[in-house]
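Next comes just one chain, in structure tokens: the form predicted on its own.
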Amino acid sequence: MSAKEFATKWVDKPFILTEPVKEWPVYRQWSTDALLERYADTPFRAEAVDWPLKTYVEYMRNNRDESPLYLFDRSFAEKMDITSGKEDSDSWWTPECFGEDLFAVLGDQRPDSRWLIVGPERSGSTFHKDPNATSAWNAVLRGAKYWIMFPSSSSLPPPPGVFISADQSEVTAPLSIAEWLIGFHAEARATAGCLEGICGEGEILHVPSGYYHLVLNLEASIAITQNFVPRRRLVAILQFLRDKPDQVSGFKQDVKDPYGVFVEKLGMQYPEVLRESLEELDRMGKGKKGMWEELTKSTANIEESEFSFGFGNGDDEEIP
């Protein structure tokens, strides 16, 4: 799949790719035992606790819990001293088909975006949507994961057994995965929009922005997941950051205005993309009107080769 094909045909659809992950060094090198050899004493976050990897693996191999603790660590790359990129011999990278990630303009101000996921069979995630209206990919390095997914909109009901707030911002799944499967799985599979599938070892699944999804490990699994902002979904991300600041998550505490910072950085690197997106937001008729006009000076005298931004911070500073 090319980046153009993804952007024009697949950005809003779930799918599984079967080849890109198999090119990663971590796919060839990682197993539970291999990770133990190198990181046995390194602490990783398993839901509400931080355990050395050797403690978590012992638990993973011997527990009989209905809902086992799930290792889900956002700082794994720093803890393991590995990087994302083809130039590193111990690494992974985003498949090229997903194209540019517009949150990259934030640099070290971007919200949490990547996680190492390790868990035994029966572990997983109850229904949720990815944070900040982002899209995601989830790559299985070992094991297999069952996925069941539903699109979200004001005209569609939530998945059976799941409760959604009036503005569709909060997803409440009061049942464990096992309880939900026993009580609602058959009904869910007959519900409009339901998609399900198994992502096997060496495969990667695309989760479009806004999809509800539940994930169950069918076997002991190791995976890497990453959230991203494709260009076609930029309007949704801007609207979320602007209109739901109380629900924005993952930013460092010193980022007081995620929407403003994102708009500023986009304006410096992708001015035309930002202009088109803000104009579309205005046309949607939600929130403030004329946001583009508020952010920019009069375009009457702007030449094609020059673009300026004013971000209403009181000093009228221009950013070329």
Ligand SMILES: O=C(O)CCC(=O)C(=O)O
Given for the second form:
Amino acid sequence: MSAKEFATKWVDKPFILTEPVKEWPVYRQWSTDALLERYADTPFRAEAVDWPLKTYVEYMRNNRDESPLYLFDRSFAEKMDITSGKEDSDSWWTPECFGEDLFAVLGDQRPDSRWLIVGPERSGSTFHKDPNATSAWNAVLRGAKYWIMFPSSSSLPPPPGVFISADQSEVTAPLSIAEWLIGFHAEARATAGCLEGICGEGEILHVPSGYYHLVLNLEASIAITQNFVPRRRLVAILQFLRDKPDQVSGFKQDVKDPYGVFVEKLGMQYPEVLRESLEELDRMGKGKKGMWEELTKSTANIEESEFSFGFGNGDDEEIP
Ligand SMILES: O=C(O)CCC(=O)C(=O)O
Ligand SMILES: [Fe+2]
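Switch from the form predicted on its own to the form predicted in complex with the named molecule and print that structure.
Everything in the complex follows now, all chains and molecules, and the chain you saw is the first one.
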């Protein structure tokens, strides 16, 4: 897939790419045993605890928990002394089709954006939308993950068994993944908009901004995920940062005004992009048809989907 194809046809659609991850050094090299050889004593974050990898792997191999503790570490690259990029020394990279990540303009002020994820079978993530209206990719290096996803907009209900507060600030999925599957899976699969699939070893899944998703590891898995801001979703991210400051997350304490800082940095590197996006935001605020709708109405997503994603067609619609 080219960057242009992604931007014009796929930016709002989940998909799986089967090739790019197979080139990554971490795909060739990583297994639980290989990681243990090098990082046995390195602590990684697993929910509320920091455990040396050897402790976590022992737990992972021996637990019988219904909802196993999940290793989810945002500082793995620093801890493991590895880097992302296209140099020979780099261990992984973002596939080119995803294009520019506009949060990169924030430099070291960007919010948390990448995680190492390790867990046994039955572990996973309950329904949520990704932070700050960002998009994401999730690359499976070992194991396999089952995904079930739903688009969101203010005119669509949340997935079956999922509840959101009136201001949308809280997504509550009160059940474990197993309980949700027993109680709601059949209903969810029969609900319009439901998408599901298995992302296997060496594959990478695109999570468009605003999509609800639940993820279940079918086998013990090792994955890397990264969140990003594609050009075609910039207005949604700006709107989120501006209008939902209490829900903004992942920024360091000293970034007091994420929206202001992002606008300032974007303006320095991409003045034209910023101007167009702010004009569009302004138009959306006034409830007129705007450029965002113009830009996106030709995408396959809008043509083929019966859903509205709320791109600037009135102030009753809001971008997730
Ligand atoms: O459990 C997983 O691999 C999914 C992770 C995820 O959805 C996230 O990091 O936002
Ligand atoms: Fe997610």
